[in-house]
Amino acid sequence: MTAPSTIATKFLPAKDQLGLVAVGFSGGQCKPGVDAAPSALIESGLLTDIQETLEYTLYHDGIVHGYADHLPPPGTDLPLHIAGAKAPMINPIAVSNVTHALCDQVYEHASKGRLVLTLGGDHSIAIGSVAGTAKAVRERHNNSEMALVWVDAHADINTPESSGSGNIHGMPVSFLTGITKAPKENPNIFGWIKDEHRINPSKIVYIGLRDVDIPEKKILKDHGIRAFSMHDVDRYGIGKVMDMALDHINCGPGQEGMPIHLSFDVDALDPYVAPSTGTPVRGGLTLREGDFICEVIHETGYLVAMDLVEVNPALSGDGPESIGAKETIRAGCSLVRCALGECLLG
């Protein structure tokens, strides 16, 4: 049976305060079925070993939101088209209104100083769970800024104008960052996002990654972007991966650490492992080495926040009820755990 975790939290007044906030919201991409995750990541019994063998105390409203009073009425979310663009912005207006709610949600938990997980949901919803967690440690912390972990197959740094989709969960990076603002096509769109809820490019750490735009390569670079790519985790070994990755937003051995928000894509797993997901990319992460990931961030007691996202039951096979939508889901828990605090020995 595992143990609680013992390890000591950092930028947190109790190890064992958990907010929660399930999202069931699909907009920021084009296939359905990912609105569905938070309810079969629940109904797999993830509440109860967090409640029961890790023993945290769970805030949560008992709601998957699905944001009905924040989404435009049918037929006037228009794709938006931008000066330049390669493709126009899909659900813009819905994407906004979400994770500026979301944000509101998230900042609740972590201004309380909760530990706060969200379930997704497709990957905009960060631009939401961040941008929460980001206000509220700089409001804790004496204005401090907080590291960003992003565990994806992909970079997720596109532009409005860099996009070959114009779906937003290929965006949010370039939102949080500033690197993109709200449009001056209209102002409103991702207009609520403002200086506190943004974070610094130098703190961002990117873990996984092997289907990156050309665009977003030059992003990257531009901005001096940490990033790992699968060839990194063949060539170093995961552990080592990890050792620089968290000496670059110093929180390695005898650093300084910083409040970090661990953003985990299912998708960085291999499909092979974690088949029920949107946009999967052969070549990626073990389980386990997903796992490890989760827990040496756990470890460093400095994580503040975490997402989970892009597991969709809907796309494997014969649907919710198939194998690899179970192995999925089972992945998904899995991750979370060890992020919270599981560990293979108790």
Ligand SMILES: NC(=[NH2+])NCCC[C@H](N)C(=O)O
The other form holds:
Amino acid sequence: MTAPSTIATKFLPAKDQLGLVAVGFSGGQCKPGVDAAPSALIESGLLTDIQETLEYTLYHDGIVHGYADHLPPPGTDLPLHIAGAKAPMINPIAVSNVTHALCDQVYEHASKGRLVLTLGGDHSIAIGSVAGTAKAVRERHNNSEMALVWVDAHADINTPESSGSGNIHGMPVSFLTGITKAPKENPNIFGWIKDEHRINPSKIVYIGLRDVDIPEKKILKDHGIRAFSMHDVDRYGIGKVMDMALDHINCGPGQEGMPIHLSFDVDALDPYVAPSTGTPVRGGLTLREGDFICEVIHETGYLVAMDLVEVNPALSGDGPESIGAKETIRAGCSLVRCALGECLLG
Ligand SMILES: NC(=[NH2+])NCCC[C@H](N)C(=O)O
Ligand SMILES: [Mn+2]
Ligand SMILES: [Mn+2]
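Now show the form predicted in complex with the ligand, given that the preceding structure was the form predicted on its own.
Then the entire complex follows, led off by the chain already shown.
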């Protein structure tokens, strides 16, 4: 593959420095257990692989953040009723506060030129991780925008009005694009998100979609957002889909490119490979297709940050031995290693 142009190479984080944020947060949805994912991923040896096999210098405070200081007192974070909404927003203050704190942590790493890995947690945390990366990229690179590659069975672009569940893990992209602003019912909620944190909808690419709500389809269409569903993966194959995806964000061979934030929801993978997740949907990516997406993004040289979210070891459905949870954790570790450069021969 052609080497990235010299202009674009300036965007890149230091090749061998990785900032890690472990986010044990589950308030963006209702199923307990997703907060245990960062510890499970770490215990399975992910950080050893990152340091010893992939030879990154790791910057990590050693804490799996539960953000206790940022959580409102029990019983005070009431569901927020939004005019015209189908369901109230669940845990709005907790999600807003935690993502704000995470944004600062990710920004801290990214502004020092480190590649940032955020281990969730449910997908609401991407509000913080993407916002922090976008801000650092703008500061470091002369106000440059950033591309967002969102690999998921779901579009996660509901507004508080369109969401049928009220779960904020189904809304992060609408907040990150500014399609949704802080709700007038309580402007403090996500009031911290400013233009410097936001993503241009034309710089988003989805891969793996297969469970998109009807109002979300309209939002994607109205904003002209590029999305590759499982139908596209079947039709073109993952190789061609990745070519088209990178072409859309100008990160293909010989193109000028821009920094990429990869947000990987493990439910993009088929439940055969990754059953332990809160909202599994049949007909997903094989592990090789998931790994391939990560390898191709790595190969561009433009990766600046990655999230791995929605691993929920408590939801294995196969008893105490929990083979499903182990497999899901293994799959998650594989995705991360591929995004960090494993599997390529040279
Ligand atoms: N990050 C996820 N797993 N999101 C699932 C979202 C499901 C549904 N579209 C909702 O808004 O509630
Ligand atoms: Mn999902
Ligand atoms: Mn998601």
